[in-house]
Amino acid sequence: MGLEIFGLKGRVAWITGGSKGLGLQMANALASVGADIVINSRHAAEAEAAAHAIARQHGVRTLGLAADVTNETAINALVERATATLGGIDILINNAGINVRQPTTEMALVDWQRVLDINLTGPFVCSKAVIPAMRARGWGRIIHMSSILGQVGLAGRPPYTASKGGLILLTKTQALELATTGVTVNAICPGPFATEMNRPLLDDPEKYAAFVAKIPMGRWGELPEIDGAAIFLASPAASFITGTTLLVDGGWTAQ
């Protein structure tokens, strides 16, 4: 069988979140191996700018919306759209997520539950939006971005562990629930990664410093170092796995 076990030719990826980041990189990823794409963020012009760049540089149909992951109404109609346009999403990767780095004693609730609605009621919304279609297809895969913080804790991060540890046991429920339909539902758990999220970390040498002594492989990980999680489980070569995390990490949680 070779390569093509990590084919995705004729599928269409739905990324959230997909304009920047580890989503950006996610979609190119699983667009260098065929399959077309669909991304949107909150901000339209961000959306149509990156699906443009894609169809571009990989020569696959993409397309480029802007909508609210917490919004059930905006999630639906993309959902439509994306069909009509591409056809049924075959892979949703539950990407877009935010953080608000503060203890708990200082966190605002509605900073709380801005984290919580983003990052956990998101890809309740965005999964359950998809998984009619999949199922009755007989085929689908759906990857929760979930962290080595819903692995581990950390101080000053209350909100982003909860929402994190909260989608991996989302996905492990939706796992067994589909679990015989063809959908598998696993999740990626990314460690310290140069993103746009981490800016605050990146641009602080000493909290810089202080996460590089955490990963056993002594570096952050590279955009790049992304992308064969993504292909993986988004591919034929992950049918009989389900309801699993993996690390991408580092060695962080291996100590």
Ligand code: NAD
Contents of the next structure:
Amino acid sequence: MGLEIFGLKGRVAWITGGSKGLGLQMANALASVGADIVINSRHAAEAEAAAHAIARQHGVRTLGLAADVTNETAINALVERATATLGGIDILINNAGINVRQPTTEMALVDWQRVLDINLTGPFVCSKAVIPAMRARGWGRIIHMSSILGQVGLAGRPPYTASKGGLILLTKTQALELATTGVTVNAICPGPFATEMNRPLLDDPEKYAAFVAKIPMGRWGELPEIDGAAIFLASPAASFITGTTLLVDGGWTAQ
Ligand code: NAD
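If the one shown is the form predicted alone, what is the structure of the form predicted in complex with ligand NAD?
Next comes the full complex, and the chain you just saw is listed first.
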């Protein structure tokens, strides 16, 4: 068997929040092995620009649409539009996410709720929207972007850790719900990567160094280092893998 077990030609992949950061990186990675790409962002212009750039670079079909992952009506409309335009979503990467960094006693309830809504309810809404058609086709891949902070705690991150830990059990539960259908559900748990989300750490040399000190490999992840995990879990190569989490963390959680 050759490299075609990692190929995604003829598949349509939807990456939520895919106009920048790890989402854009993974969208390009899946396009590089042949997948057509759907991207949503809260801003139409950003989603469209990213989709056009991916189409130009990889010669695949793309669609960039505005939709907030917490808005079920908008998400259902996106799935309908993608199905009409590209023929149905085969792969969903629930990537959209935010972080608000405050200890419990200083965390406003509205911020706690916003992180849970986007990081945990968003993936529920988006997977609910695609599962019926995946099940009907007998093939599908759902990948939730959790985090090392879904596996271990970190002071000052109450809703982020709770949402990412919740995603790991959502992964297992959906994997069991879909185990006999040809649809797999897995999670990726990245360690620190230099994206906008981590701007407060990147801009603070002390905080940046404190994170490096926790990583056995002694460095942050480089964006392309997420590609292999995304391609692998989306591909035919991962057909017997469901309900699991793949750590991409330079060893953070090994200690
Ligand atoms: P980022 O801030 O660069 O990108 C997040 C994307 O999600 C943005 O495009 C943003 O517009 C989008 N988004 C946010 N709220 C949304 C909403 N309500 N509806 C639609 N889109 C929305 O962050 P990133 O670092 O690329 O993170 C991507 C995912 O990876 C997140 O789920 C994050 O928690 C996870 N993660 C990141 C790291 C890291 O170190 N960067 C580590 C572990 C996990």
